[in-house]
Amino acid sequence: MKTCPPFWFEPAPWVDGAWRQASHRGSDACTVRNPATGALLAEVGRADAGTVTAAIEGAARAGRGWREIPAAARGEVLKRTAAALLSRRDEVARLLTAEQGKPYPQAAGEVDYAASFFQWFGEEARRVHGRIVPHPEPGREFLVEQCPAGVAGLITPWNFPLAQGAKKVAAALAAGCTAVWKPAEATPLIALALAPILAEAGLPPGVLQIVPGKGSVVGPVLAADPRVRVLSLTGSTATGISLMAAAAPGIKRLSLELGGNAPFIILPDADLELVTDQLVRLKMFVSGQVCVTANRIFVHADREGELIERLAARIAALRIGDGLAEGIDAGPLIHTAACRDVRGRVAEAVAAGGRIVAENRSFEDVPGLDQQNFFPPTVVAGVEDSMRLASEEIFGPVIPLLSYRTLPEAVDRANATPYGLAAYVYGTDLARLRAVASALEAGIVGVNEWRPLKAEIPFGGVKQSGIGAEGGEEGIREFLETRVISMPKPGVER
């Protein structure tokens, strides 16, 4: 059994390179517990509106110096951060598991994933450049420049609290912006843990401020302050709508990665052994609490029976428990309310004709667990498009099976959602795979691949799943403004 490591940081807001302890105790403190066991990890001081404003002021001051540092030098800070994360992989992963609940191997993978963004944007920083454009009038030319947008407000979720922070922080800093980061209330520790790591890598005070606190307090301040020019959120579509409305009076740049309802289409010629392996891995990843997880499993009616048999065997073999224990495949949900929500969706589906064909309650025999935070991995057959289990994001370890007869039918049903974040297609005929993938309305499609996201590529949604992109060369553009300078063209006097 692994344990949560000793803290190398303070559980309080990080402002101008120092810990703000004023609101660390009492009614302004947030209690953080291990969701698997209920063990108290910390009382974290929440930032009030005054602290958030002070953080914005500090970021604005620091921005004047940060943007003047050569891009290559800014990039070196980010690459040193990547190296530091990898060198401290074990203790960072143990903290992440203790706070969020995911199994240790998944947490270690998240550390690697986070480091890849610091490395990628550390390299991309020096590739931000402008161009000279010929002027239609003689003796003049245009300079087209890419400039840091200003202070960026970053809001991240609890399911990937380190990686989602890394995506936004690394891109903003590489662009020459400073940032104020609001981590999720359920998982503020891993964000605060990054502060001294960045400082040791050479990040000047004030360039990144970290303000754990209530969304209802921090969000409006970030949206209203004119010095904040970019707002980047990963969260629910409802939260995105609220933030978009709040930011509208200030005409701020927005980058929104929001909810999803990903279809997983199994073609009639698919290798069901591969499908079963990758589908279960995908659904057990963070216990299904992932915006890009498979939410609707479309399987041809002639192959549904075989798939159910394979899934039942695979689900029965899983180990569910404390993510810090050895050999765990899936951990708890983030809190009791999440379990209650998933339980209600499954119950509604069963009442409407769905059938539970497999589930794993092995956690019920494990002592020391907070049982109310665990939900059994479950396979539900006979799911209809109208059920909430199919029409809304589940955010739990539930595999809903929806049968189809023709591929056009499957594609039409897959697209019949206001969301478009991710999708998956499995089969053996490459031409058919490509055709189906191209017909799906989603920002990213995994073809025979359950985890296609990488730092090197842009990731973002369509429709109500968001606007903008993270990762790839596109990710840094979210934090840049274009400026044109019309200049007299230099020449040699004759």
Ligand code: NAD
Contents of the next structure:
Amino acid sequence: MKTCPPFWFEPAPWVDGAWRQASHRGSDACTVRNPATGALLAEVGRADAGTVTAAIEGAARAGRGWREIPAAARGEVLKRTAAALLSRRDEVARLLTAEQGKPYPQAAGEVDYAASFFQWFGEEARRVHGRIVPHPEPGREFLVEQCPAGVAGLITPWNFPLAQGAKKVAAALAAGCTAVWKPAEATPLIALALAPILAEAGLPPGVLQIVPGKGSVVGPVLAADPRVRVLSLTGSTATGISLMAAAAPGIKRLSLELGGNAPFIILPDADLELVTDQLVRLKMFVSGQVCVTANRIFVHADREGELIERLAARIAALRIGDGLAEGIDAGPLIHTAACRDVRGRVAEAVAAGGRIVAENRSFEDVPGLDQQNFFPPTVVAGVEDSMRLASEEIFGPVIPLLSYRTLPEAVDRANATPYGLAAYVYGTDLARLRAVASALEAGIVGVNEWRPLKAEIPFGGVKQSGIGAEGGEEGIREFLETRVISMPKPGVER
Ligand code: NAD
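Form predicted alone done, so how does the form predicted together with the named molecule look?
Time for the whole complex; same chain goes first.
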């Protein structure tokens, strides 16, 4: 059994390179517990509006120096952060598991994934450049510059609390912006844990400020302050809508990674052994609390029986429990309210004709778990498009099966959602796979692949799943402004 490591950071806001102890241990602290056991991890001081404003002021001050540092040197700080994260992989992963609940191997994978963004944007920093454009009038030229936008406000969720932060922090800092980062209320510790690692890697004070706190308090301050020029949120579509409205009076740039409702289409010629393996891995990843997880499984009616049999065997074999224990496939949900929510969706589907065809409640026999935070991996057959299990994001380890007869029908139903984050298609005929993948309205499509996300590629949703992209060449552009200087062209006097 692994344990949560001793903290190398303080459970308090990190502003101008120091812990803001004043708000800590006051009445306004947020209690962080291990969701698997209910054990108290920390009381984290929330940043109030004044602390957030001080953080913005400090970031604006630090911005003047940070943007003057050569891009290659800024990149070195990020690359050293990547190396430091990897060298401390075990303790960071144990903290992540204790705070978020995901099994340790998944947490260690998230540390690698986060490090890959520090490495990628550390390299991208030096590739930001402008261009000289010929002027249509004689003796003049245009200089097109890419400039850091200013202070960036970064807001992240609890499901990948390290990686979602890393994507934003690394891109913003590589672009020459400074940033104020608000982690989710359920998972502030892993964000605070990053502060000393960045400082040791050479990040000057004030370049990254971390302000744990309530979205309803921190969000409006970030949205209203004119020094904040970019707001980057990963969270639910409802939060995206409210942040967009709050940012409108200040005409701020927005980068939004929001909710999803990913279809997973199984073509008639799919290899069901591969499908079962990858679908169960995808749905058990962070217990289904993933924006890109498969939310609606469209299976051809002729293959549904075989799929159910295979899924039932895999679900029965899953080991569920405390992610710090050995050999765990699925951990708890983030809190009791999340379990209640998922239970309600399954119950509604069953009342409307859905059938539970597989379920694993083995965690009920495991001592020491906070049982209220666990939800049994479940397969529900006979799901209809209109049920909330299909029309809304589930955020739990539930596999809803929707059967189809024709391919156009499957594609139309897959696209009949306001969301467009991820989609999956499984089969063997490459031409058909390509055609279906192109017809799906999603920011990313995995073809016979359950986790296509990497630092090298842009990831972002279409429709109500978001605006902009993280990763790839595109990620850094979210934090850059294009400016033009039109000036006389210097020439040699003759
Ligand atoms: P959430 O929207 O409730 O919270 C996300 C963050 O926004 C948190 O830090 C929260 O405190 C903050 N917040 C809440 N209200 C705010 C406000 N008014 N102003 C500013 N900030 C505010 O989402 P969650 O429950 O933490 O995460 C789950 C959601 O995130 C799901 O919908 C999931 O699909 C989505 N998500 C999307 C991606 C993606 O890349 N597209 C990745 C992970 C999660």
